[in-house]
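Only one chain is given next, in structure tokens, and it is the form predicted on its own.
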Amino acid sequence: MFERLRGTRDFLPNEMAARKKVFSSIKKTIEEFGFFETDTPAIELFELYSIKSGEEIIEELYAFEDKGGRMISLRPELTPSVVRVLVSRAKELSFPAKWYSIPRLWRYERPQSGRLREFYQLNIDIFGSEDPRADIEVISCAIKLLCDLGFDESDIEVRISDRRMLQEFLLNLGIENYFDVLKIIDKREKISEKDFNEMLIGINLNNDQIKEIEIFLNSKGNFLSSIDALSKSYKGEGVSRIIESLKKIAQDLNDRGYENFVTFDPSIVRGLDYYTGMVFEVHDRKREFRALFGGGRYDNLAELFGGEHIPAVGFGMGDAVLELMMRRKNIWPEEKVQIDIFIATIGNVEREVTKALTSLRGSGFKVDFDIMNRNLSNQIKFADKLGANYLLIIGERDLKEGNVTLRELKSGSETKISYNKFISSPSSHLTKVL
């Protein structure tokens, strides 16, 4: 007997019925802030992720040569995919361009809670607008997409930053190794205060750097607040350009209500390569989970892949994590599959169920029946398996005057109706008996 692969899931109905409608719910919620979706091959040139993912993420591909003598790699993550048909498409497109797609996506790494080697992920990007709102949407759709779920300000928190800021920060302290730094920073919370400061040590930190850089780490809370206070702590054109722009997303994130869902958190770096200006991630307020998702901007990538300058923002949100908090706060969706009716039959009937079938799935009902030769108890069973709402009974001698029986499998109630009028026009009788 086989086995699947260690990292990898495997979804019966019931349970790829749940997951589906938590996807349509985070479509329908993408799709009202006006993103459309898109999709890309599930193999690329491993020389895609090569040129600017981070070490981290190449040592996780899912590569191998192919026939033509090629590397190639199974997608790790959708952006350096999407940038890829930016560029070559560019002068066909209008911007500013809003995508969303939900890919799966692999990487080998070691299998763990909230992390597997085959998922989901869903991506959002806005490219075109080097504008703070473009920020601003990409954030508040994270937000929305998550309270349609049934998340709330108590479950959630979203950390805001912006690399900028830090690295203009640390050029201040005449630290000018401030790359090394961020890879530093990005790893804080996963390592004790004494090896955080050890590591700064070790790339030629001193004591005064070192504790310069602690203070402003520390310096997180309340959104706007935080950015009002840097602002009276830290001088310099480029600063005050950076903090202008946090303080138009924090005061657009209080004006559409968002105020206690956002932090100001400047160790927020995230670990890619590619990100240059405002960063974010998402978290359970109780951090019983890794992030749930984080993003940023990406303002220079569609120029190392050879394209025009192309502003960019946007987030990844995989479905592992996600699946996680919601079974926590027990909203992940009864998994269950369902239809609208059941053809049940008894004798020889066959055509007239026949009939049925092509009238009821013609008018967009979700229709099955019986196949298998049962009797009547056990066809009834299976259709309460099937999780059917309804069951249309075709049996010879109800046929004889003309008629079929349709029963709610809820309330067991039942009611004749003609089987010439219900074929003519299923809509009309469902509607009245539904």
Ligand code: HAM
Given for the second form:
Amino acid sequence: MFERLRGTRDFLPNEMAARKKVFSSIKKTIEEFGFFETDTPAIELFELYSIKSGEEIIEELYAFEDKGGRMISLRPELTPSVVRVLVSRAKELSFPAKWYSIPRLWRYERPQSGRLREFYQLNIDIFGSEDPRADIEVISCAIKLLCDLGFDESDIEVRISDRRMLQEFLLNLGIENYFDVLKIIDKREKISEKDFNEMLIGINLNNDQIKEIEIFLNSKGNFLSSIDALSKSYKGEGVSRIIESLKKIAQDLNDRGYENFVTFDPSIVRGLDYYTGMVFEVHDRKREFRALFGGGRYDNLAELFGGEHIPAVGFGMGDAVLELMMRRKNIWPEEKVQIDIFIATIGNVEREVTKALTSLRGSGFKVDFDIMNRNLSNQIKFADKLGANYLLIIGERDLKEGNVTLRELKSGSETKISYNKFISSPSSHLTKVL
Ligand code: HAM
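Structure of the form predicted in complex with the ligand, given the form predicted on its own:
Let us now look at the entire complex, which starts with that chain.
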């Protein structure tokens, strides 16, 4: 017997049906926002990730050399793939392009609650617009799809920040190694305060600078009022442009009724290297689980991939944390797969079964039949297990008189009907299914 690999999952039919239901609710919301579905290969060249995804992702790659001697990797995230497509097909596209996709991804992480080695990740991205309205659309879509799944503001918190704000703030403190600081801030929630301070000292920051950074990172609060407060403390042309766009995002999210979902939180910086502006994460309010969403603006990736300047903003949401959060709130669907009709047989009636199957399936019913040579009572038990609404019994003896028996499984009520009439117009006999 083989075990499945750690950090991977098998989905039996009912489990798969539940996941499909959740995904179709998500797709419905996203399509209402005008996004179109795309797909890309599960394998890509290793270099696609080494350019700008960051060390953490590189360490987790499922990478291998193929038979042609190329370094290949299973995709650990979708963003580099969609940007690759965008750059190579830019001429045939109209902008803004609003794309979504729910790929399977692979990361060699330590499996833990909400973090697996193989998972689905919803991605939505808007390409071609620098306007904060693109950021607003993306964040609103994230909130709306969670609301449509049954969450509300008491369950989730959208923590928004801006990397440019952090960069300006650090420059004001005379700190130029922005990326080194960013990496440490990204780890802050997972390490102790002492370790955090020591890491900052390790990259030559002094105590005053560290104190200022702490104050800045803790200035979390209502999105719009925090931005107002920042605009009073930080001046300068660069800063005021960033504040202006954040203000627009905050104002519009309030107008859409999302004020209580969003918080301004400068400690959000995101681990991936390619983000250039607004960044955000979605967490459960009680902070029981890891981040549910992560995303932001990444305006330079298309150029880094050899294309033109194509600004971009989007997010990724994994299905693992989503399932944990939905189960905690009792809104993960319990699905039971079922068929409409099961055909049970007595004696040698194979040709009649084939005709009945063709007719029923041709009329759009979900139909199954016995291929195990079970006796009638075991066939009925199996039909019950399949959740069939109807049982059609085709028996050698009844057929001699041209009849078959139709049983409604729940009530047990039975009628004898003409086989020929039934297969010429099955819908008129199967009212319960229709
Ligand atoms: P990320 O923060 O690496 O961003 O992942 C986004 C989300 O994917 C996480 O918040 C989590 O829900 C899920 N996720 C990540 N790793 C795992 C894992 N090992 N197991 C289960 N779920 C996981 C990105 O991937 C960016 N490319 C998102 C993006 C799209 N940014 C712009 N567009």
